[in-house]
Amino acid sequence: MAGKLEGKVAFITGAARGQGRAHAVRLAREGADIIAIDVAGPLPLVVYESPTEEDLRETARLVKAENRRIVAERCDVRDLATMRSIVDDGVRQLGRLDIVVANAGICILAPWDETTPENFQTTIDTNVVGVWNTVMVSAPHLITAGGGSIILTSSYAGKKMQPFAVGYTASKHAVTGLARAFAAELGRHRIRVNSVHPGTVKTGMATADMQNAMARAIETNPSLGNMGTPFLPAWAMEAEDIAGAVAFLASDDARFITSEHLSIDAGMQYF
């Protein structure tokens, strides 16, 4: 029985691991061809492991197990010529491309008065510029192939807040409003844009470490600390549950949604 997205292709951002991966390999399921990018390397500023090469390779062997065509490469979403690049070639290759993911975004957490200048533009080049960079070298595909779908990774902090990241929080508020804007724009061309906030989720980014600087940062304004309570009795989802909301973002069931902002987050952002 062939997928919702048969014949498709879609490039995804920070596919290495974690939610990028569990796009790929839900995708591929679903019967899309994948374009896959990741830094797969050192991200000197963050506390969590940083994703590697072989973590890339793996999520290539995942999509091909699903049967499916995977065009895999190294690639920072603030080097905009290299990704240009990269989705040409994988276009030539697959034929075509109707879905793009940006989903690549770090995350530093530090009090206000501890966020470095450095930290601030990091976050702000890679989570915002980034995402702008995806949209601009892949929308030109979309419109080719006559229509898609474009969904760009927030957070629950794009409609609330993430306490003590201040940097992460404007620039998922950014994505939330790059969403709207492209959306506008782009609708003329029977292209949709969306984009997903998930709460907490379970992947390399969510570790002790992590963890640790929260528990840090919670100590200098503790009354933050009960902020992001979900309403479910589930603290952190998996990967695969942010995956499902972004394959049918992708897909027919949701030709007519646009501009759309859906939460995956077990209610956190109304607490």
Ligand SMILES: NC(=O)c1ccc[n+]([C@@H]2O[C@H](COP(=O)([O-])OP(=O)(O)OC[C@H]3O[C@@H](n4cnc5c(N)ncnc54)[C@H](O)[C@@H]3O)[C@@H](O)[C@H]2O)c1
The other form holds:
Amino acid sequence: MAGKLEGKVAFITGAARGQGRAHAVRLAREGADIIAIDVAGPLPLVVYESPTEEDLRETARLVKAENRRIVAERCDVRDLATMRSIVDDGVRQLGRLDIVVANAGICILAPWDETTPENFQTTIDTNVVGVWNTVMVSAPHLITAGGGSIILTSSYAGKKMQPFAVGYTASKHAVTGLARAFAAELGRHRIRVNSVHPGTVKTGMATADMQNAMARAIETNPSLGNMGTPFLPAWAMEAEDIAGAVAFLASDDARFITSEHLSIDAGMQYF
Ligand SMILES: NC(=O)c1ccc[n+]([C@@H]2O[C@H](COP(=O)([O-])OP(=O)(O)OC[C@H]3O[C@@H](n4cnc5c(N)ncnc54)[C@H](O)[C@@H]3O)[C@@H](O)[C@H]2O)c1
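What would you give as the form predicted together with the named molecule, now that the form predicted alone is on the page?
What follows is the whole complex; the chain from before opens it.
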């Protein structure tokens, strides 16, 4: 049976592991060829482990196992010029671009008065400027293709908030704003722009190191400790759960959904 994205090409950032890898594999399974980038090396200031080049190669292997083509390159989303040249080259190789998933991001936890200027700036540069860069280098190709779907990865923190993460919360609210603002202007080109808002997802970001950082932060203000409890009996989602939502938004099943902010969070934003 033909997949929902047969003949399409998708560009995915942060694809070395976690949600980005799940998006690459799921969109490939639905029939899309993939352009994938990731810094695939040391991430600044985070307490969790960074991905490696081998992680990005593994994503490429998994996409090829779905019988799809992939162009996978190391690139920092903060580097607009390099990203543009990789995407332009990927489109030359794969023929077109229809879907964009701006997924790369970092999360640094710290109480407000331990948040450094470097921590705040790096978070905004990666999670906001990086997403803006991603749309700016790819939207012209979607216009050429006659339309498409752009999905920006925000967070539970971009609809409610994440305590002990002022920079992360601000960045993910900005992503929600980027989705709406781009949706308004790109709509006349038949380009839909939506944001997804995961709760906690079991990836390299949500590790024991992060849980320890959160536990230490909660000690500074214990009343915030229960915020974001899911209603459903699961503390976290799998990356594939978010990929299912991304595949839906990328497909024609969502052809009149734009400027929307879709939560996959087991209800935690309402707790
Ligand atoms: N894991 C969670 O609980 C959770 C919850 C809500 C939202 N998110 C968001 O989901 C997205 C994916 O995160 P994940 O959970 O898969 O974590 P992850 O750390 O496993 O994956 C993020 C990927 O982005 C890449 N990346 C980070 N900075 C980059 C840069 N400057 N340039 C290029 N690549 C870069 C990393 O190398 C990594 O491979 C992020 O935007 C994150 O903020 C995560």
